Structure formats: C-alpha cells, structure tokens
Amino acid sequence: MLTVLKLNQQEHRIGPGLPTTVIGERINPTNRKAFVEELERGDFETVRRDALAQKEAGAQVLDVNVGTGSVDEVRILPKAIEVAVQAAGLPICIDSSNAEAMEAALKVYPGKALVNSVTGEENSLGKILPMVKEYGAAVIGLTLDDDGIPSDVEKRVEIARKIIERSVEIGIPKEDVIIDPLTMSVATDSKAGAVTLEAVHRIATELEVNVVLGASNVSFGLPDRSTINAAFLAMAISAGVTAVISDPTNVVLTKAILAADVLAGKDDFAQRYIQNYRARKQ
C-alpha cells in the first residue's frame, strides 16, 4: 500500500517496508511569537530557514502550518508553501483547519500534496474530501468524530474505517488515505500510549493503509520529553507506523527513528543510520 506524494517531477513514496518518512513539523506558529509577527507582516524568512534546516536534518516532507488568529491564512498559507518549496524542494503536507486556506494552497502547489487533515466529523468529511479529490491530493485522516477523540481502540479503528470508506466512495484511492490514530498524554492517562499503539497495529494490519503519528502529545506534562517521545516513536514504528510528524532537528528523535528502522529491517545494511552518524560526527 504505497502513498506517492509529488512535487513537480519528484516523487516520495510512503509504505510498509520502506524507511519511515519524516514529516518535518517546525513550520508552525504555535508558541512562537516572533514567527507570528513575521507572518503578520508578510515576512517568510523563518519559513525559508526552517524548511532548509529540516531538509538538511533528514526530513522528506515538510508540514506547513500558519494557522493563528492574527494571520490571514487564506493569503499567507499559499505564499508560505511557495517559499518552503523553493527553499527545500520537498513535497508539502498542507496543514490547516481553514478549508478556504487549504483550497488556496492546493491551487498553487505544483504536484500531489498531502492534506492535513480530515476527521470523522460529518462537516469535515463533507468539506475536505471533495477538495482532496478535486486536486488529486492525499489526505491524513484523524480518528476523532463529532463525539471527540475516543479513549478506546475499537472506536478509533471504526472512525478510521469510516474515513477510508467515505474517501473511496467519492473516488479517492485507498492508498491516498493515511490514518493518524492520535496520541494523548500519558501524564493524565497512563494507558493512552498503549491504546494508540494498539490502534496503530490494528489499522495497519486490518485496514491495510499507511499510518502516521506525531509524538509530542504523549509526553505532555512530563520532564525530559524527548526521551519519552523517542521511545514512543520507536515502538510506533514497530507497531506499523510508516510516517512520523516530528522535528528532524531534534537529534534524540532522529536517532530513535533511524535505529527503529534498522531493527525493523527497513534500512538495508543500516546505510541511512551510518550516513546520519557520520554526518553528525563531521
């Protein structure tokens, strides 16, 4: 089950058995006051700098999010994507909860983008999936619906199945749907990590689609968060995750992802792991 993203003539493949795809998450204004101020005045220097830094650190796809209340997202998101593409030359994951901004970005993107995201909510399914179909994109489906994020595995699998079925019904190929089973903090629910990992395994094996996961939420409220996030990502890759949304410039996380790929047989003769080790030593 291969998901193929495109930028002009360049392709990136996500799938079981392939090295884990790293989707760089740094182009995001959350808790970054200076970045928000740049975006407000139409300055994209941080976008350019973060795009290039993430490529150099090993990202294969860049998530671009400019969503904050003070930014005109419909105008700024397409421009931010153009800057990121020019700086790094990597496929883009368009990250927005604003359907109008999402469509504006899809109109200018030169290839097959990844849309982040659609949910199991009826309003989201009705707005986002037709747009994904029209522009020939791939899409991340979040396992939440009108009742929120379920705490049990069965309900998350059910929502994932619903998103996949509704996508296929309107002509989106199944391989272009990537499911995110969502991660909650283990500081407030000690079973949260285990529930997500089981959901990953079931979605990957029963529904046979690619699975993406971010790790940052799992450690919220705990000290030394990178250690927990790194362990969680390694376990998630073993459970069936084929793409991660993370900060590739975080050496602890990157080393964990590369090591997990070696141990899962996704890095022939540990070539990527060794190349990264040599680059860090230099």
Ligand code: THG
The other form holds:
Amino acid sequence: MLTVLKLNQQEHRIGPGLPTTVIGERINPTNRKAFVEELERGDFETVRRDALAQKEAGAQVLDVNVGTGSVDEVRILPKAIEVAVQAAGLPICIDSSNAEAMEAALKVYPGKALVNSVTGEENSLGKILPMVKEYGAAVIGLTLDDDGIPSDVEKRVEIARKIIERSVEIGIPKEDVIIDPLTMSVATDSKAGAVTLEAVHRIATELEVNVVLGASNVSFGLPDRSTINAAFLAMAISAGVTAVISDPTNVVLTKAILAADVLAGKDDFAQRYIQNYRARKQ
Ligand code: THG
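Would you mind generating the form predicted together with this ligand now that we have the form predicted alone?
Full complex below, order starting with the chain above.
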C-alpha cells in the first residue's frame, strides 16, 4: 500500500515503513478573522507565508482550505492552491466540502492531488469519486455517513470498507484511497480516543490502506490542548497511521510525531528527527 502524490514531476510517497507524512493544516480560516478578511479581498499573502513556513518546518504536503461562508470558494480555492504551490513547491491536499470548488481546484492543479474528502454518504460518494477518477487524484475517505461519526469501531471499519469498494468499482486504485477514522473529543466521551485508535489499527491491518488522522478534535474543551494532541498523534502512529494532518510549526506536535517515528522504526538512523532538530537550532 503506497499512495503517490505528485506536483509536476515531483513525487511524495505515503506508506507504512516510510516516515509519517505531515500534511500541514495551517492554510485554513477556522478561528482566523484576519485571514478571512484577506481572502474576502483576494489577498493571498497569508497563504504564501503559511505555505513557506510549513515547508520549512517539515511539512511534505499542504492542506489548503478556504471554506468560510463569506468566501467564494469556487473562485478563491484554485487561486490559493496556485499561490501555495508557487511558495512551497509541495503536493496539495485539497480540503473542501464544496464539490464545485473541488472540481475547479482539480482543474488547475498540476499533478496528482489528495482530495479531502469523500464520506460514506451516498451524495458524497456519487459526486466526489467520479471527480477523483477523472482527474487521477488520490482521496481521503472519512468514516462517517448520514448518521454522523459512529461511536463504535465496527461501524467505522464498515464505512471505510464501503468507501474503498465504491472507489475500486469506478476505477480508482485501492492504494489511492486513504482512510481517516476521525475522532471526537475525550472531554465529552472518555473512550473517544481509544475507539479511534482501535479503528486506525483495524483499518490499517484488515483493509490494508493508508490511514490519516488529525488530532485537533480530540482535545476540544480541555486546557493545554497541544499536550493531548501530541500524545494522541504519537499513539496514532503506533496504531498504524501513515499520515497526519497537523500544524508543523507547532513544535510540541512536531517533536512528538518525529520522536514517535524514531520509536516505531519509521525513521532510519533517526535521520529526519536529527535533521529537524538541526533546522530548529538555526
Ligand atoms: N481530517 C481531515 N481533514 C481535516 C481535519 C481532519 N481538515 C480540517 C481539520 N481537521 C484540520 N485542520 C485544522 C486547521 C486549523 C485548526 C484545526 C484543524 C485550528 N486552527 C486554529 C484555531 O482554531 O484556534 C487557528 C489558530 C491560528 O490562528 O493559527 O485549530 O481531522 N481529513
């Protein structure tokens, strides 16, 4: 199971045994008022700056999300992607729930992008998978359906299996489907983290696909969130995730990811760990 993303001639590989892929999440308007205002007036300076900062902090893929009520995503998302590509030269994870914006972005992206995301909902499968196929992209499949995120492991594995089956049926190679089992907050459900980690393990081993996870939800409502997120990311790597959606400029998170890779045997001679240490000292 090897997912290959491309930007022009350049490739990025995601797979077990390889260092965990860090997908930089900062280009996202959530809780960033000044960024929203920039996007509203067609200013891409923060996109440019965040793209470069995340590359320098060690991101290998950049998530680009410009979804807020006040921004015309169909027009702005392709531009933001062009700016991010120009600034960082990294493959892009296109993060949008707007199918029209997704298609506009896929049209301009020079390579094999990662579509974020499709869900197990019929409407999503029917709209997004044909696009992924047509543009030769890879896709993140979220284990939720019309009833939301299931609280049990079995149902999440079932949704993951369905997304993979439907993808393969329309001609998307299985290795181009990456499953995200999502997580709820441990502040409201003490088993939320454990259930997600078990889902990661089962999906990675039984379905044999790459698994990705973001940590931000898991700590919602708790103080000192980075500490919880860092531990969760390390445990997720141990459970079998091969990519994480994270803020690489957050040193607490990045140190945990790189240390977990060393301990999980995914970073030969601790090469990446040491390289990141040196880059931070400069
Ligand atoms: N899985 C997949 N895609 C995802 C997520 C996931 N996309 C969105 C999200 N989760 C990951 N991205 C973010 C981006 C920003 C924040 C959290 C997750 C965030 N931003 C700061 C805040 O809200 O306080 C902004 C702070 C700042 O100004 O820098 O928390 O799970 N497939």
